[in-house]
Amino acid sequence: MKLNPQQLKEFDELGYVFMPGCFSEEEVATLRAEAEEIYKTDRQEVWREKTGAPRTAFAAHTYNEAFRLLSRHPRLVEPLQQLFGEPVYVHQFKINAKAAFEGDVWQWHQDYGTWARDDGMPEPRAMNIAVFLDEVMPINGPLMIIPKSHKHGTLAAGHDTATTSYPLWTLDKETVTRLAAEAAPPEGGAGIVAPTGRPGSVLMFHGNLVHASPPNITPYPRKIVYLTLCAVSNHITKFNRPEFIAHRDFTPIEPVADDALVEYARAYKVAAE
């Protein structure tokens, strides 16, 4: 799958592209079910909120077949090969939970800020592709982004290790306020957007795009897979974080067949019955 000219223009101008209906409910249902099983495990890759609710599960593609197929899916891999003009590898893979009633905040940050500071990634030639496993609504802790903020480069940040169970390089309130004001439309309105949509929707966004998400205090869970793909020539140079968080296998991805996840989902259903 390739991005069309309009999508390429949107990505350049806004720093993100939203693609509803990228994966079918048949494909997503299996991923959702397997994510829920992974959250029940006592693995080092599964991080939890202070309440004990799941927060994120790292590296599921290394031990779960459905997520391995997703990490190599052409609908996700080919657009990044197109943008970077070279092969890509998996820098990070995580399934963020945002559990009903207990999903905590993700503070305002840029992902490349962490990749550069903690992992020694040379340039922001990596980005996240978010795959919605549940319906993402305005009320259940959606991802919030500041359009055009990627054009400001890598911003100064502080290392917050106290607010939540997962440390982040976060931006101060003054910076977020300034960026949101600059991104606000001339006719009025907020300079922050929250893409919402059905399971199977996909959001691609630049590594320097400023984003966050509020707590989820609703009965509706919000699971999203974040697949971070990096240009092979731009691989990390520091190994400060565990390998299951920042991968050290820079082998170029060989995409699977487009129907690979469908075939797995059908086999999974038969096995379950």
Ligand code: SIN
Second form
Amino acid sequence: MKLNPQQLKEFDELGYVFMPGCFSEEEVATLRAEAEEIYKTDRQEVWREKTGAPRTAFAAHTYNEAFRLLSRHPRLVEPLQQLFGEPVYVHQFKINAKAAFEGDVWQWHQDYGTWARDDGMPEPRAMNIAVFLDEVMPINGPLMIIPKSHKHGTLAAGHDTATTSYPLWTLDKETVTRLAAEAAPPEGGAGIVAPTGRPGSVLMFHGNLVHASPPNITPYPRKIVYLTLCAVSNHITKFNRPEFIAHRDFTPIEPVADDALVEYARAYKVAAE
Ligand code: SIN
Ligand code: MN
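Show the form predicted in complex with succinic acid (SIN), please, because up to now only the form predicted on its own has appeared in this conversation.
Below is the whole assembly, all chains and molecules, this chain first.
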């Protein structure tokens, strides 16, 4: 699958492309069920909120077949090969839980800020692709983004190791206020958007796009997979973080067949019967 000229223009101008219905409910239901099972395990890859609720599960593509197929899915991999003009590898893979009632905040940040500072990634030639496993609503801690903020390069940030259980290079209030004011429509309104939609929707966003998400105090969980793909020639040069957080296998991804997840979901259903 390739991005069309309109999507390429939007990506360049706004820093993101939103694709509702990219995966069918049949494809996503299996991933959702497997994510719940993974959160129940006490593997080192599963990080918890301060309350003990799951926050994120790293590297599930290395030990779970459904997530392995997702990490190599042509609907996610081919658009990035197209944007970067070369093969890509998996830099990071996480299933963020944003658990009902307990999902905590993700502070304002740029992903590339962390990849550059912690992992020595040379250029912002890597991106996060968000795949919604649950319905993302305005009320259950949606991802919030500041359109056009990717045009500002890598902004000054502080290393926040205290607010949540996960350390992050975060932006200050003045920077967020300025960028949101710049992105606000001339007729008034907010310069921050929160794409919402059914499970199976996909959001691809530039490594320098500023984003965050509020806590989830609703009874509705908000699971999102973040697949981070990096251009192979742009692989990381520092190995400070554990391998399961910042991968060191720079092998180019060979995409699987477009129907690989449907085939897996049908076999999984038969096995469960
Ligand atoms: C992230 O920015 O990496 C995660 C944000 C979220 O899951 O809300
Ligand atoms: Mn992020």
